[in-house]
Each structure stands twice: as C-alpha cells, then as structure tokens.
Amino acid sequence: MLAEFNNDAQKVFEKVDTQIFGDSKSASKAVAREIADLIQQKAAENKPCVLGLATGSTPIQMYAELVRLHKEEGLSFKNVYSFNLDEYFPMEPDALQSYVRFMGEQLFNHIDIPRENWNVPDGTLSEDKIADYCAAYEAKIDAMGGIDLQVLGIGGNGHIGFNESGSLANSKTRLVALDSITRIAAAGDFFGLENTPRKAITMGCQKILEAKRVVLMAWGEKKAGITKKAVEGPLTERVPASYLQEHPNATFFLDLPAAAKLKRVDTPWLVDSIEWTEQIARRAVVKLALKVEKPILQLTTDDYNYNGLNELLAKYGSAHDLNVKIFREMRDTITGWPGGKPGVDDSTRPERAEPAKKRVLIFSPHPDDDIISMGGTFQRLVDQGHEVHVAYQTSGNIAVADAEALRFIDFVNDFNGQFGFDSANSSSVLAEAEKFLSGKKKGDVDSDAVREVKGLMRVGEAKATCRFVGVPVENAHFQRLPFYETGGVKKNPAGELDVQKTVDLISEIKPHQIFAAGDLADPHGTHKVCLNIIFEAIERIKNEAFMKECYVWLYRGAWAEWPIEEIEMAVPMSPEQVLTKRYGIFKHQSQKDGVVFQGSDSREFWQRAEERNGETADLYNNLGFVEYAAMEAFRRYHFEKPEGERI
C-alpha cells in the first residue's frame, strides 16, 4: 500500500474503509491473500468456505494469484463453495462471453474445487422459470450459512453485480434489464453493441449486503469518478455500490488511478496538513486557478486563504512569489521544438538542444496511435530534420471490419485481372474469404488468410501515414508482437519474445528520444501491455551508453489527457497543423466512419483528438498563457521500475 495515502487521518471524508495500492497487481495479491487465509481458517475449523465471486477484467489478476497459491503453495479449495454474482441472459455456458466459461478459464479449471461446489446463474433457462430459479439460488446460499466473503467490482454507473442504478438495497436475485452504460462497456466482448445482451440474471443487493465480508476492487482512472461517489458521496440507489457504506465489514481495494479523485489523493491539503512537494504545490495552484477562473498571475492572498491553501502560502512567503514560480514552471513546458531547439539555452526547456538532429523512435501500440495521439508532434519532428522511426507494436488486425477486408480482397482480385497478372491465387483467397465470412459467427476467430489481409490493410494505412508525414517507409517497423496475435479479443500475456523484439529494435536505432503510449491507468488494454513491454526492455538496457542519452516521453490516447499540472512538454499546434493532423488520421480508412471497437464514445478518432487537443490549449489559455488552437501533451519517464509491473 501507499503509506502516504493510507493513514487514518486522511480518510475523514470517506464513508467506507478504503485501501489504496500502487498498482492493481499488488492490490489483487492482497485480496487473494485474504481469501486464502479465510479458506485455510475455515479448513482448520472443518467448515466450508462460501465465496461470492465476480467476473469481468477486474478480478483476473486476483484469480491468477489464487491459482499460483494453489499450484506453488498448496492452497486447497476442496472446502470452497462459490456463488457467482451474475450471468448474461440468454447465454450458453460454452459461449465465448459466458461467465461459466470465464470462471473455468480464469480459476476453476486450475484448482481443486469440486465441480459440484461452484455455482453460476443459469443463462439457458426459459424466462418463465427464472423467478423460481433465483429463489432457489438464494435458498442454496442460505442453506450454506450465507456468503463468508463477497468479491465485487464496480460498474461505470456504480452497479454491483448487475444491480444497475435504481436498484433497491433489498432487491432479490432476479432477471434485470442492463443499463446502456453497462452494455456499451461490454460491447467490445460481443463485437458490437448490437450483439450485446440486453438482460442478465443477477444476485440482488440484499444477498450481497448479507455477506459477512465484502471486498470491492476497482482499477484505472475510468473508475475514479464513480469510486469517489461510492466512497465519499451520499448513500443512494443511483450508485448501488454506495450501499456498502452501511456494511459493517466492507473494504474498497483501489489502485492509485482509481483513487485519483478521492480528496486524500486529489486535494490532500483539504484533508490534513501535508508535506508540500514541488509537484503538489503546482497541482494546488493550478487547481486553484481553474476553480476561481483566474490566470495564475492574478491569484490573490484571499484566493489562497479562502480555499484551504494558507500553509502553502506560508511556505512560499507571498501569493506573488508563488504565482510567479508556478507560472514559470508551466510556461517552460510549452515548446514548438519537441526534439529540442538547436543553439539556445536549454536549461528551462523540456528537451535538450544537442544533438541538433536526433534519432527518434515513436512506439505506436496500434497502427494509428502515432498520428492520432501525437500527429502534430510527429510532423514537427520530421519537419525539424530529426531522423524519425515508428515502431508499430501490433498488427491491429482484429479492429478491421469483415466487410472492409472482403472489399480489399475483391479489389486485389480485380486489379490482377485488369492488368493481366495471374489471378488464380487471389481468386482462391477471395473465394475462401467469402466462404469463411458468410458462415462466421460473432466472436469467431478469423481464418489465417482473413487475419493476414486485415493486417496488410493496416500496414498499408500506416505506411500511407508515414509518407504523408515525410517518414521514409523503411523507417516504419512492424513488430507484430506475439502477445497480440491470437485472432481474438482475448490476448496472451506479454512474454520474453515481445520484450526481446523491443530490446533489439531500440538497440538497433539507439534513439535520443523514445515516445510511447502512456495509458498507465488501463491495466488490461493493449496500450498498457505494450507500455509494460517497453518498460521491461528499457529496464534491461538502461545502462547502455546510448540509453544514458535517451529521453522517454509518454503520450496518451484519444480518450484522455494528462492532468495539466502533470504535463512536462506541451507542443502547440496552429489551425493549419490541426488540419494536417486530421488528414493524416484519414489515411487509416479502415478506422473511419465507425470502428469495430467503438467504445462509449461515438466520435471518430480525428474528432476525439481535435477536441482533446483543443481542451488542453484552452486550459493553458485559462491559466494565462498564449492562446493556441490545440496542444499535444507529454510526460517524461525517468527509467523507474514500475512497481509490480515486471514481465
């Protein structure tokens, strides 16, 4: 746990016990350890241990640790009885998205729990039988003496199980209609919202709250807002997780990003006296300026005193001195020279002036993240004469629609025929693809040929972007990291080959700058896996002479930006540069006009990027800096080993 955030004096605004960890892996291990201790205690007493279990991405690392404890430390599950929270309806148990299948793959198939001891709601029933089934499900729990420990995640709308907003505290196990927020969050697993179930069977809030012990886990910044409501907000049916405020033995286990909006993390100076570090001071001043809607240099003594910042003011002597200090720090993050400006004093600039011409390596998790997330900076690095390379870490093939792949194959076949090339092979591929796709079901893994075609499409789009920006095609490196190449949504864990390919590429280029997608708050997405691979590669070669001259800059994706007080380099863009970036994004035609994994944001990627970059520029302008059309933002990574994230 993070000691600086976990003393009792800092929890005064929290209405349920909450523990904050540095990352989801260490938090998951803590939960697994508690479960293991309970299982062993019950076994010693010759009693069954009744667990309420959850599904989704949140508990995966916890289940992995339980499996490890079983295989390496002899933890037995023979006395365990489990009751899962929910299941989609209708749902066959062997379906890709089935929670029966999920629990088998993640936990039950790897431990010694008797098959008759685990229970998952039945998604195959006829609807007229569900009410009786749900009553029997609760009766079975009661007959076991109730749930000893209930594991929960939290939905974006605050649901626990599938108890959506509006569920009452005394709700029973039942069939429910799924909220649109819940369905959108699950749409990726079902290959589109149109295929996502509208109903589910869920354990009711009452049975959850009757558990003797409740553990709720939440990871990532996407959960920060709803976690704050559940922990610090009022008890309300609008946020069913808030019911845990009245539970006598409930604890929230959070990683730092999920806890980011709690007062003790976000504004600790409003909770208790703190040690004022440079970073916290900057955050406090920036938040104050934005709150009172004043430029930094116009903040007054009263502004500080009336907003709980008297101690900060006392440390720096006067509002004027503090304002000037923070203003200069923020000003010095702005640069039109992301590769460094030659021949100038670089002591207050984000990047070094020398060498004047740098070797730059941009890592792009998918084949379009480079242009979407840092297209303006990408262009400027090229225009300013640096040797720019791009490493496309994955093929991105599963994000190409079937119809687009078929259109592409059809074009190649017609092209061969038009120009007199031997079209026998392309005709065969076309026939095979048509046959496969006509019988393909949602969730089926593509045939090898279709996957290769989809990958080639994305390679071609990435090359088109490089040509557009001015990067030689030979400087585009298509890594096709093995962890990604499963053909399905579920990926393999990152492994040695992924890391070694990355080590080899960095060692070959010997860059002065590395740019990488820094989506640190997403513990399960492709961006996060790709970043961990880069971190591990850097860890292995950080003592090489060329790495001592290398700066690593982290950008973010199209969905979020670094908090403005954390930005260390902000690259402004003119209206013309914004338009140029848009045209670069357009090169990725397979990702335009709707994509396979749209998420909850219906905007196209160029719209997301432009609005995000515009919002960053607006924030700088509101703080008293020059008004730009847009800005791209970066944080520097200082080769520190991420806790719990080694591969």
Second form
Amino acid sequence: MLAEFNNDAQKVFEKVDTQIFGDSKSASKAVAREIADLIQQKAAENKPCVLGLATGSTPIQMYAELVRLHKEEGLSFKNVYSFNLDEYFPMEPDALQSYVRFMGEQLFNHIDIPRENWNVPDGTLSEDKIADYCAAYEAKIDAMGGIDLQVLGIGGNGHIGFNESGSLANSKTRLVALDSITRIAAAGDFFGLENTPRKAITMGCQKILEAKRVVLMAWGEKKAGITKKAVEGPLTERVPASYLQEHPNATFFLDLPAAAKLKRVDTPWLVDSIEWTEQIARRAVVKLALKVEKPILQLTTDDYNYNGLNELLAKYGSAHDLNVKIFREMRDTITGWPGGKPGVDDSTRPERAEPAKKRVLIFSPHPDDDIISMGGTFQRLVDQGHEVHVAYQTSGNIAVADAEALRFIDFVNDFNGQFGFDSANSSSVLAEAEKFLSGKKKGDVDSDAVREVKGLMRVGEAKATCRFVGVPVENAHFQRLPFYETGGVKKNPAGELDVQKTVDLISEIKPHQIFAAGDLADPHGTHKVCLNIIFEAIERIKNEAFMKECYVWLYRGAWAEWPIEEIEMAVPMSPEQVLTKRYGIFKHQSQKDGVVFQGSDSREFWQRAEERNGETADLYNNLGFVEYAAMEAFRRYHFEKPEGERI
Ligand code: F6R
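With the form predicted on its own already on screen, would you show the form predicted together with fructose -6-phosphate (F6R)?
Now the complete complex, all chains and molecules, led by this one.
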C-alpha cells in the first residue's frame, strides 16, 4: 500500500473503505493473500470456504497469484466452493469468450479445487428455463451458508457483476440486457460489436451484498471516473457499485491510476495538510487557474486562500513569486524544436542543442501510433534534419477487416493476370482466403495467409506514412514482436525474444532520442506491453556510452493526454501542420471508416488526435500562454534515476 495516500485523515470524503496501491500487481497480491488466509482459516476450522468470483481483465493477476500460492506454497483449494457472478447469454462453455473457459484457464485448471465445487451460470439453457435456474443458483449459495468473500470488478458504468446502471439493491439473479457501455467494452473479445451478446445471466445485487466480505478491484485510468463516483459520490442505482458504501465489510483495492480522481490523490491539499513537492505545487496552481478561469500570472492571494491553498502560499512567500515560478516552468516546456534548437542556450529548453543533428528512434506500438500521437513532432524532426527511424513494434494484423484483406488479395491476383505474371499462386491464395473467410465464425483466428496479408497491408500503410513525412523506407523497422502474433485478441506475455529484438535495434541505431508510447496506466493493453519491453531493453543497456546521451520521451496513445501539469515538452502546431498530420493519418486506410476495434469512441483516429491536440493548446492558452492551433505533449522517462524515482 502507498503510505503517502493511505492515512485515515485523508479518507474523510470516502464512503467505503479504500486502499490505494502503487500498481495493480501489488494490490492483486494483497487480495490473493486475504483470500488465501480465509481459505486456510476455514480449512483449520474444517469448514468450506465459499467464494464469489469475477471474470474480466481485472482479477487476472490476482488469480495468477492464487495459482502461485497453490504451486509454490502449498495452498489447497479442496475446501473451496465458488460461484461466479455471471455469464454471457447465450454462450457455449468451450467458446473463446465463455466465463467457464476463462475460469478454467485463469484459475481452476491449475489448482486442486474439485470440479463439482465450482459454479458458473449456465449460458446454454433455453430462455424459459433461466428463471428457475437462477432461483436454484441462489438457493445453492444459501445452502452453503452464503458467500464468505465476494470478488468484484467494476464496469465503466459502475456495474457489479452484470448489474447495469438502474439495477436495484435487492435485485435477484436473473437474465439481463447488457447496456451499450458494457457491450462496447466487451466488443474486442468478440471481434466487433455486432458479434457481442446482448444478454447475460448475472447474480443479483442482493446476493452480492449479502456476502460477508466484499473486495472490489479497479485498475487503470479508465476506471478513475467511475471509481470516484462509487467511493465519494451518492449511493445511487445509477452506480450499483455505490451500494457497497452500506456494506459492513467492503473494501476497494485500487492502483494509483484508478484512484487518481479521488480527492486524496487529486487535490490532497483539500483533504489534509500535505508535503508540497514541486509537482503537487504545479498541479495545484494549474487547477486553481483553470477553476477560477484566470491565467496563472493573474492569480491573487485571495484566489489561493479561498481555494484551500494558503499552506502553499506560505511555503512560496507570495502569490506573485509562486505564479512567476510556475509560469516560467510551464513556458519552458513549449518548443518548436523537439530535437533541440542548434546554436542557442539550451539550459531552459526541454532538449539539448547538441548534437545539432540527432538520431531519433520513434517506437510505434501499432503501425499508426507514430503519426496519430506525434505526427506533428515526427514531421518537425524530419524537417529539422534529424535522422529519424521508426520501429513498428507489432504487425497490427488483427485490426484489419476481412473484406479489406480479400480486396487486396483480389487486386494482387488481377494485377498478376493483367501484367502476365504467373498467377497460379495468387489464384490459390485468393481461393483459399475466400473459402476460409466465408466459413469464418466470430472470434475464429485467421488462417496464416489471411493474417500475413493483413499484416502486409499495415506495413504498406506505415511505409506510405514514412514517405509522406519524408523518412526513407529503410528507416522503417518492422519488429513484429512475437508476443503479439497469436492471431487472437488475447496476446502472449512479453518474452525474451521481444526484449532482445528491441535491445538489438536500439544498439544498432544508437539514438540520441527515443520516443515511445507511454500508456503507463493500461495494465493489459498492447501499448503497455510494448512499453514494458522498451523499459526492459533500456534497463539492460542503460550503461552503454550511447545510452548516457539518450533522452527518452513518452507520448500518450490515441485516447488520452498527459495531465497538463506533467507535460515536459509541448510541441506546437500551426493549422497547416494540423492538416498535414491529418493527411499522414489518412495513409492508414484500413483504420478508417468503421474499424474492427473502434473502442468506446465513435470518432475516427484523426478526429480524436485533432481534438486532443487542440485541447492541449487551449489549456496552455487558458493558463496564459500563446494561442496555438494544436500541441503534442511529451514527458521524459528518467531511466538513469533509481527505480521509484522514475515516472
Ligand atoms: C465479470 C463481471 C464484471 C467485470 C467488470 C469489469 O465477471 O462481472 O462486472 O468485473 O465489467 O471488467 P474488467 O475487469 O474487464 O474491466
């Protein structure tokens, strides 16, 4: 647990016990430890231990820790009975997305729980049997004496189990209609929203709330908004997780990004007396300026005092001194020279002036993240004469629509015929692909040939962007990291080969600058895995002479920007540059007009990028800086500092 956020005085605004951890791994271990202790205590009393279990991405690390405790520390599950919260309907138990399968793969197949002891709602029933089945499910839980410990995740709409917004606290186990937020979140697992079930069987809120102990876990910034509502907001059926506020023994286990919007993390000065670090001071001043809608340099002593910031003023002397300090710091983050401006004093600039021509390595997790997330900066680096390389970390092949792949294969076949090439091979690839795709069921992994074609399409698009920006195609490095190449949505964990390929590439290029997608908060996404691979590679070579000269800059993925006060380099863009970036993004034709993995945002990627870069420019402008059309933002990763002091 993080000592700095977890003293009782800081919890005054929270309506349910909440523990904040530095990362989801340590929080998951704490939950697993509590479950293990309960199982062992029950075993010592010769009693069964009844667990309520959840699926989804959240509990995966916790289940892995339980498996480890079983394998390495002899934890036995022989006295455990479990009842899962929910199952999609309809759903076959061996389907890829089935929760029966999930529980087997993540936990039950690796421990000694007897098969007859675990229960997952049955998604194969005919609809007229469900009501009786649900009543029997509840009766079975009651016959065991109720649930001793219930594990929960939280949906983006505040659901627990599949009790969507509006579910009453006394709701029973039942068939429910999934709401659109839930279906969109699940769409990736089902290869598109149109394949995603509309219904599910869920344990009702009543049974969940009757559990003697409830632990709810939430990880990542995507959960920060809803977690705040559930913990600090009113108890309401709009947010079923808020029912836990009245539970006598419930705890929220959060990682820091999921806790980021709680008052004790976001505005700790309003909660308790705090130790003012430079970063918290900057955050407080920026928040104050935005709240009172004044530029930083116009904040007055009264503004500080009326908004709970008198301690901060006391530390810095006067509003004037503090305003000027923060204004200068933020002003110095703005630069049109992301590779450093040659021949000038660089002491207050984000990048060094020398060497004037730098070698730059941009890591792009998918083939379009470079242009979407830092297209303006990419263009400037090339225009300002730096030697720019791009490493495309994954093939991105699962995100191409089947019909598009077929169109390309068809084209190649026609091309061969038209220009007299031997088209026997391309005809057979076309025939096989047509056959395969016509019989492809939702969620099926593509044939090797179709995957290969999809990957090649994305290679072509990335090369087109490089040509457009002015990077020679030999500087585009297609890494095809093996962890990604499962063909399915679920990826393998990163391995030695992923890291080695990355070490080799960095060592070959010896860059002065590395840019990487810094999605620190998304515990399972491809971006985070790609980032971890880079971090591990850097860790191995950080003592090489060239790495001592290397700055690592982190940009954010397509969805969110760094908090304004954390930005260390902001690269402005003119309206023309915004348009140029848009055309660069257009090169990724397979990712336009209704993509396979749209996520919860219906905007096209170029729209998201433009809006986000425009918002950053507006924020700077509101704080009293020059008005630009758009800005791209970066933070530095200080790998040379000891762990714990780095971001
Ligand atoms: C899963 C369940 C759901 C999830 C919730 C969060 O059995 O009942 O309530 O806990 O949707 O899902 P993830 O963990 O995937 O973010």
